[in-house]
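The data below hold one chain only, encoded as structure tokens and taken in the form predicted on its own.
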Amino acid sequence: MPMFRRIQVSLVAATAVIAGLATPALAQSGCELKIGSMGPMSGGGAQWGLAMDGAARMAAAEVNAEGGLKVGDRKCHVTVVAYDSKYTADGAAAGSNALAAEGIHFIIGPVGAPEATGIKPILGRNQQIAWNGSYAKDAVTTRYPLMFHLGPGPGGWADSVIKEALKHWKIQSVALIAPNDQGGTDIVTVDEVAYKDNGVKTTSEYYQRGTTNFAPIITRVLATNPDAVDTASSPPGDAGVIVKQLRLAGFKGPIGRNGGPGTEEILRVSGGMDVLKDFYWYAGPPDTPEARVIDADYKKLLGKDQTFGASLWGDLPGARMTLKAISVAGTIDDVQKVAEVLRHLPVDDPNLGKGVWSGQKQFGIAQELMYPFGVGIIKDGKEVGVTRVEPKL
């Protein structure tokens, strides 16, 4: 079963749990809560899927360190089961069914639009709450009320990213590169509007997921002589290769990323700051002392460094809120009751601060978390900094 692996997360009495065996604390409480994590945990989008899994593990570890999650008069030990949905609709649908077979009603994930498309129609049948991180135009809808959204897409922040970039570079034209599925086309169309609203002309190129040689696409892109290139929603691993091949082909302009966090992986794959050179991007949650506490706590609780950057910071609130909703609802089985409690929880994370439930305007349903976010700039191979932008409906 290469796609399906169990991840047990336990810090009760600082004792590791062997899969399938209960700790003394669990045996006494008689309550185990399994939650799922889902996303691409292999391939170009692996950083996003593994960050989702890391967020689920950390949220579980936090409550387990307190003796378990209070549900009614019980303390429930929380474990995590991970599923690699491989950034596909079929993978996410199969994952939902596999997790349902294990009695799992709560899923942190999936990540992308193809996965969200695959899982949404079966959440009701499987009685599961899920959180997707996609930037699809239908990331959440009234038709599928058990789907929640971890944060806004480019419609919520692309304009801010572009305006910040225009302070640093003269950009009159941009070429966008993204996968040729809903996870790419939805984001590009939103990005195009944001660029045009700021007086920037756009062209776009799409590629098949799994592509490793982007030379033909880059040749077509450079033929349009753009001032900037935007990797949009290309997974971080793909974006790193695109950046590297753009620079090798002689492109010297700024490169943007109006498609989600992942700068650390892009830097690693592309070859570092000297290659990336000039870069602007949506940075996710701002890099603050409070946010960095997450990294320290992750290492304390899980015994290793978190290597997912702001991706994990952005995924963690949804995992925490899910467990809180279960506790407030007082049930691990009544999914509808938990969902109703979740919709009315205040958006106030101990590390990210106060946010809002957004999405009513775009989706017709306010089931999208929105916290302050950052816009990052790298110029001449040096990080200029990240500008903080406050959330608004």
Second form
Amino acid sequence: MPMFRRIQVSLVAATAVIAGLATPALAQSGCELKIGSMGPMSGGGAQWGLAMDGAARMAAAEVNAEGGLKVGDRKCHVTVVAYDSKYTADGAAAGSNALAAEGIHFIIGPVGAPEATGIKPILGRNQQIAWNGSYAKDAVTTRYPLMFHLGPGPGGWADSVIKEALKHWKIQSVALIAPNDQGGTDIVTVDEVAYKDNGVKTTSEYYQRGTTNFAPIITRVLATNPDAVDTASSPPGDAGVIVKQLRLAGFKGPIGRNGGPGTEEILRVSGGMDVLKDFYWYAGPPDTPEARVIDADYKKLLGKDQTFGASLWGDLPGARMTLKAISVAGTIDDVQKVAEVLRHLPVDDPNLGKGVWSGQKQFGIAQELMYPFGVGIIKDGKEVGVTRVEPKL
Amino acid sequence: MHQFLEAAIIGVGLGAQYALLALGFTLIFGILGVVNFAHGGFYMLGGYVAYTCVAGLGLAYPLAVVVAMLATAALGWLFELLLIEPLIDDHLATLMLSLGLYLIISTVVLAIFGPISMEFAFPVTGSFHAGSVYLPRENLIVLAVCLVAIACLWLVLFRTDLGRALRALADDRAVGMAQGLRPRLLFPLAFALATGLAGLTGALVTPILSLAPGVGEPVLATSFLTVILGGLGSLGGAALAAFIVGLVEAYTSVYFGGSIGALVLFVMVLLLLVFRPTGLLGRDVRGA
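For comparison with the form predicted on its own, kindly provide the form predicted in complex with the partner chain.
Following is the full complex, with the preceding chain placed first.
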């Protein structure tokens, strides 16, 4: 080998050795953990998607305020990348791929049943853990073990909501209104069973997502002369229009929401308490002083008020537990190891209190977080309050 | 029986709203030969301008509606003059430009107002009831304004020199120009007229339904469906089709449910395209 060539090879080798030695030090000082947030961040269900994003950002801000997330001997700065999956299966699948392209293995979201259906099959391929907040009948399954569920779903609370409503109103029949996709039909099916178990007759009416004027559907619904109408999992924006048009049509009975939270937006769109009048709903985590600390901390950490209500409270434990599992597992790359740690973490949130890993009975896999939840009642245009219900397996 | 009457009332109300939107959409295609994908964006913008006037500036709602109509007309005029006009004969370019404008409008609205629905209520509430049949007062007012606007548009197009000039350009631009008509002056006016109608509809309808980013998308779909049914470029066809669409939507939804209602409309358009591709009152060839 000529002299010049030997010198060249030696220089390259020396550079490689120096680079190899320097890499851990660089990684240690510049560790960045990107996590994803996903859900509908525009349109009728935006409040839910933005709550999911807010939860991810708050959990990240909490650990960053402590100097970063401890992973092995490193402290990692956590950043959040948001993806608007638009409440669709293809949106969530595309979101999973887009986040994977950025090296993201942990997703707080998606929100809806169609999104959960779209993302589940590709989580394994993309090596990602996701937390869906959907009310799908198969929100988690043994087939897709990297999917976790921010519970409870309607199977966990519909019975309690209906029982509470029956204490305030005489309801012998109910008409349920929901979108005609999986985000509507899955929930209505569960709600129907819960109503029937409580002796209430049901009729169901589905609409095409994107419907803006519900007047014809309301005419059809009112022809069945129901005692109550339940907006089920209709997005809050749609539910607000439904409430407004029901009242304009002269419907005076109670209106229920055995679906996701969103009462603030329903109030805003429908025209306020005087229009809403009599209303019962699944309120998510109960409004307690401890839960309200989340709002104060959110403002302190992120510099603005949280406007997502109890949705953020319900999503936050999933984000916190994911970061905790990463820290305990000591890796940001070995997703299987993080998932295994996550499954065995105790369910005890600093703000929401003790909960349980549920889901074994309904889904065959205990990957559903369940905390105490509330059932809200508005009667004669006045908020009666939110009744606390303890989680049960 | 009350369901039948109720469906008719709802259908006519929907038809009038669809007519205002479809007339604007078809006006732009008929005169300029441009498929305006930003039409739903102007509807949404009309709603947000009216909301800002009422909630932010404290204007009375009727004045806010007028401001919304003028603002969307002004934006439409500028858009046509500055961006569409230089590329007026390139159909693909104008289509992409209008699609781009819709995305810009949506993003700006999202950035300024956020993704959630606004608290924007119609100033008149309540319903007239006759037995089981009801008629919301707000719908009655919107219907009346829509019908007046349609009548005004008809007067402008068929009883004024401006209307004659616009229709002449739509029939045959080359001959119209040879007669001294100036497309560079008239096309932006036609565009402004159409986008002003979309803005007016948005300002009228969003308070009785909801106002959020994305409300323009179903509007564009309905407008497109209506003008295809009526015949692209045909003003009479668009008005007729709008009321047919409104009534079909109302009756099918009332009697067969919301899912079937949406399906029937698309099947109807599909069948029409097979058996009468020019639409109900469309022509074979556009002159412009």
